[in-house]
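Given next, in structure tokens, is a single chain: the form predicted on its own.
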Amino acid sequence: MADVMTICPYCGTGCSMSLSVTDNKIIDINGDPTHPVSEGELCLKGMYGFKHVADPGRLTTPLMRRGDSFVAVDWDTALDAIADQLGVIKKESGPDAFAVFSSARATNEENYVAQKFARAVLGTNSVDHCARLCHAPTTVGLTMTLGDGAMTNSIPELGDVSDLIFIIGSNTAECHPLIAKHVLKAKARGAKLIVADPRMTDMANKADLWLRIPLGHDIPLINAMLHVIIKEGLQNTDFIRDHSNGFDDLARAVEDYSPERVSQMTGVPATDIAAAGRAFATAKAAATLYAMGVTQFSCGTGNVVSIANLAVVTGQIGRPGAGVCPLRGQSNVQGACDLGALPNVYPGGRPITSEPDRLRFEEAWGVALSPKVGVKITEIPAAILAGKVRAIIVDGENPMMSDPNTQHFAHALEKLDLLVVIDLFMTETARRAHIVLPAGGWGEKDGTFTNTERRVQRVRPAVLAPGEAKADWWIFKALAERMGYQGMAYDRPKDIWDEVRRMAPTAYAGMTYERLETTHGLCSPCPAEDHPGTPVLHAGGLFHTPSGKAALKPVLFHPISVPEEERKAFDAPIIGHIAERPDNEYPFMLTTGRRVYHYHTGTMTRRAPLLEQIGPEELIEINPADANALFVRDRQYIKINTRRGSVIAKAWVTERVPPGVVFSTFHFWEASSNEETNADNLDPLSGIPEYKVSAAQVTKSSAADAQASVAAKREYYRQDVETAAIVEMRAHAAASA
């Protein structure tokens, strides 16, 4: 038996582990004491969810569409096949008709390889992943205040450093477990936590001041703190005066939210929200900790920005313990974005609008590049629908359930003349492709990841890939020497991070393959091999703006619409408002989430037995004053509709959610809240959808209409195309044998 240092393949914590092999077959899993973050544990996913690398499922040859089913084909009929394709596309449309989704699972190598192969060999900028829909807002945001877009501080600093965290939009014991430990760890040394949700988490549970918001309503909250600070004067004036711009700007624009009208806006005590601004801007090391509850809205962006401003006025930033901290929520979603896999950036985040940094990519690359900003994923279907793109190939992703408004988006899948998917298993979405590649996973994949706090880890192999799957650089470097591109002349991973270094050093030049072997990993920035990396930024007040400031913007917010002699009264303020608010036909609120035991579409944790026998069906959370108004009872069903789709599934009659909300996850194909999530209200500054809130009707149900359901289900997300393939792959095994 073999033990394999490795990283956890699920959230962005980047928790380190020991697998123990045995036949090439992953036996058991056991965490690394040595670890900083995780210290020796792991949770229940990084536990129990490795039995997806061997499941029967997993594809194994490449497969094509014939008619309503997949026959098996040989790698050079299948890359040849695309190739070709993509030539007449680009010949006939030009280079926009592509996308590129690249992978959050996918690693730093990988992702590098695929914004590459976007940019230089398809010659377009249209090159995306998940970020777009979970942390986009964070990337923007910070990025425009602070210069950038990523977690400011390392996560051992919570447990170790940290005497007040405010945790707003994040359920942290539920989506970043091992993070949730630090700040318990904090919590036990004294410090006071803050929590501000609308849900009953356990984090809330355990808080010193629980702040229960509505949905969307982050920015009031937030200006009132500021609001508060100001009056009483506690900001802090030195660090306002030397490190940042815009101040007068922002108290002016907090002047209107006393805690008193916030109050009435919200519900929540004014003197709980003075009390929280009070506590903060008096701590010594204060920490802000959000997640999706922040980001996926319709005003994302000026939810992070007003995270941003808060953390400068009180100077709680630039100092072990002390900052703004964006928790990741998938194991190399931070390196996808900081490796190029967005239609703005090249790797090390310098804009494809400048042409110096055009220039050199141009030059190392070997090709012209594209100055043109590409489409994002949110913009994707709409793009396809109007004919400007005409073939996606996607890596690692599985739209079909993880985008807004699932059904607009398979209808536009309908209208590509070419979808590659390359995945481990037959996801939803590559039922609907053209053609399918099967991919190397996790356990099998060599490079690197990069978790939440930037800390980039080795990510090494213990088992070989089932039968001819490929790892995902080697099938983006394949196509690329069939389209003529000789530029990918890369043997193994280290090639790619050996590029990466040299075309990102600033952020990597200083981590060698040899040094990420010894260590447990390095934060960028990192720019020399003697560098230690930097575990918190903007320390001694650098901020990385073109102004070398921080720049605070002012925030506006109505749940309806901010008047407009409100607007004007400041220059380019960010405006917030719920796009889709209840209303007499659809009067609740559905807001979706995770869970513990799942992760995301379920591809891999739904393969984990442990984990679908605690976790094993959807269930829909309910406050139990409107249970009890529709006459239903905690495991009956209900049926949750909104403007875009229905789903029925079992209630969960719990205090968890404030009456009028219900709350549901995308982690089950037979009742995804995808279905009904609301694609057409995108941020206007990053791009997410407004997946936190749905206006929806909520009415009883039954086992006879959830069994119909199902099968409807079934046959919408094409489950026996799944069952075919797999029989067909394993003919074709046994006759390759």
Contents of the next structure:
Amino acid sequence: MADVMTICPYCGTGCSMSLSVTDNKIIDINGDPTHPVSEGELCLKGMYGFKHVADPGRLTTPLMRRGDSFVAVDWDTALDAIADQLGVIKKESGPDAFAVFSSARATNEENYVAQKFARAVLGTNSVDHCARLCHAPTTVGLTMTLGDGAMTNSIPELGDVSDLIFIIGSNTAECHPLIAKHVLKAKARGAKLIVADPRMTDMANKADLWLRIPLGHDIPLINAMLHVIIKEGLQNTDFIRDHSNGFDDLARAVEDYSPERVSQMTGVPATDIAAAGRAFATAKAAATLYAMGVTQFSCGTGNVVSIANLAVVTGQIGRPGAGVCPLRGQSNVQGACDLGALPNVYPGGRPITSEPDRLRFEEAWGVALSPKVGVKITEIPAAILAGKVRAIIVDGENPMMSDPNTQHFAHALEKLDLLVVIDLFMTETARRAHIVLPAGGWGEKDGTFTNTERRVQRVRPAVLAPGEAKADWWIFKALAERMGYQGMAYDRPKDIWDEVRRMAPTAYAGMTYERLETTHGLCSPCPAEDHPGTPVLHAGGLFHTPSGKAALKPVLFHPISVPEEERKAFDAPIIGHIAERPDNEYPFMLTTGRRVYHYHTGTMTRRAPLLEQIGPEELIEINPADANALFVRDRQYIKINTRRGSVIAKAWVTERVPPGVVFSTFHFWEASSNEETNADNLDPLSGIPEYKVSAAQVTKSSAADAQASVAAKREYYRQDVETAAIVEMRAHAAASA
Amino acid sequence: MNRFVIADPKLCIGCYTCEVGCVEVHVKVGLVGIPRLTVTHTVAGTMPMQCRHCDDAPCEQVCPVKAITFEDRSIQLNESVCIGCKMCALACPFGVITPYGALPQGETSMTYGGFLQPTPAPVTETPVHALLAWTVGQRTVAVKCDLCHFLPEGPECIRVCPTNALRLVDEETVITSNAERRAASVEAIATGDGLALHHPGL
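Compare with the form predicted on its own: the form predicted together with the partner chain:
What follows is the entire complex, opening with the chain shown before.
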């Protein structure tokens, strides 16, 4: 038996854990008491969510589609077929006929190789990953205002220093339980907690002040807080003068958002809004925590910019415990962004449109690179249907369930000439692929993850990958070599990391594997080997914007549409509204999110029997008033229907959602809310879809209808294809042995 | 005095880790694999609910086959003796005894069964009363918190809770807590704060 220290594969908290391994099998997981974030604790996903590693459904050999089923082939056959077809498509349609979906669950090293493969081998910047669907507005909004698209502080500061924590649009207790623990630690110290959320989450329940804003009304709330702060002279005048631009415009913009007017718009008492503004401005160190409840809107970037405005105007940034804290949802989503798995930036966040940067990467990688910004994930379905994108490589994502408007997405996939999926399992997406490649997963990976506080930590292999499964970086390297590119001569992840350190020196030059080995990771940027890392960004009011100052921006909002004259009063304001509002036909609002016991599309956690037992099926939250009106009792079946699709699942009759709102998740293929979400109303600045609001019908359903619905979904998501593929892989393994 | 486990709703974040930990350790020793505590969400707060191990326990009194007994300063339920009559669940003032369809020892009782799982049994409408729900072919027994009496380190829920919201209350805890409260009362009265008493826990 051996113990291997590594990092949890789930949310972006980055808890450290010790894996007990016997006979190439993980048998137990324990927390790491020395880790500064997790302090020896783990949540249920971390502690019990590891059974997928040894699941009998793991992909063990490459698979190629023949008709409606798959046949097992060897690596050479699969890679040759992919390389040949990519070559043909490139000749016929050019490099922008390709797109690569990289993965927030892959390591930094793997993300670096994936984007290098897209840029240097395929010749396109169309590389993106699921951050487009979660924190794209953070990357865009915080870069625009503060210069860095990342959490500005470290997690332990919340527990140790902050005396006011403002949580807006984050269900921290369920989605980042070990960050919620630091919030409780702060509360025990006497810190105040203000929560703005339409749902009565457990954080809202624990708040000193809960502002129950309607879905998507973050901008008017923050504008009203700023209105009070400026009216009462509570802004940090010195900080604004020395470290920001654009205050006058912002002050003028928030003038219209009096607490009284916003109270009328939101139903939140004006006195509560004013109290929140005063408390935030007068705190010694105030931190704002936010997540998908801020970003997943057609005005997601506006929401993020509002949060940055509030922090800068009050000077609550650049100090321990004071800052802007986007809580990232996947183990390495911060890393995937930082390593350039985005269509507009190179590793280290340098824009591809900047010629000096492009020349530097061209020289290092030995090829000419495209100066054209690539296609975003959310623009991919339209690009496929327009005949622009013909081949996609999906590395460790399950967009069939995670992307909005499933039916539209599936329809687009059918038009592809080549869909390659690299994954651990025969996912809903893999079942629609032409070629599926088996990857090594968490527990088998060697490399680094970057958590939400920019802490780069070592991820270590505990067991061997099953069958012929290979590391993602090996797969991209093998494909690159077949396509005639020799610039990926890596033998191990450390070789890749050393190249990352050379190519993005300001962020990573100081982070050698040796240093990461002996510490609990280092927070980027860490430019030199004697540099301690950067837990607090923007210290001393230094912002990485072109002017070196924070850029304050007016953000305007109206639920339906901001009047033209209001827009015209400002130079390039950010505008927000709710794209799809309820009407007579679709009178409810559907909002979506996650539950604590499952993770995203359930590819990993639904293979952990203990987690599946606690959360075996979808529960749709509905307010008691609405349930009564529909004659629905708790745990009876209801049907949610939007303009895009419908699901049937049991109702959870609860005050957690306000009247007129239903909440559901995308964990269960049996009832995935993404069949209903909207892929059309994208945030113009970041391309994120409005997952958080869809107009919906809610009707009472029955067990029989639910059963019929599950049968239909079983066919739609091709559950039997997975079963057949597993039988095929076993036969192949038996024949090879 | 009987011992019991209780949560502090101020610390509980509703993460269900206790429920999973509970199932894991009970399945390991061959007991019914369902949580013996239930995370309960209300408008006022969230916390897991589990057996209070009442000293004058109604469940113990109503059990017709003496499956429920007083042992080692706790109320224990022998799942092998239980006849599944549900009297204890009806009598429990806290709603923390769960009649559950037990599977043979060693089998885990969960819905997920791997990729070759046959189509699950037909789903049924909510019965007249939840306590009267049943599944074909399964024998129901009563299940409740046993304080993990088989674990030397004590209840697993306390060990795994990431926010340390759960604790074991025994005679010593009550004595200490009462002493603290008495001292706090004296201080409050003596310093003129009237009866604005500080209550450090139970």
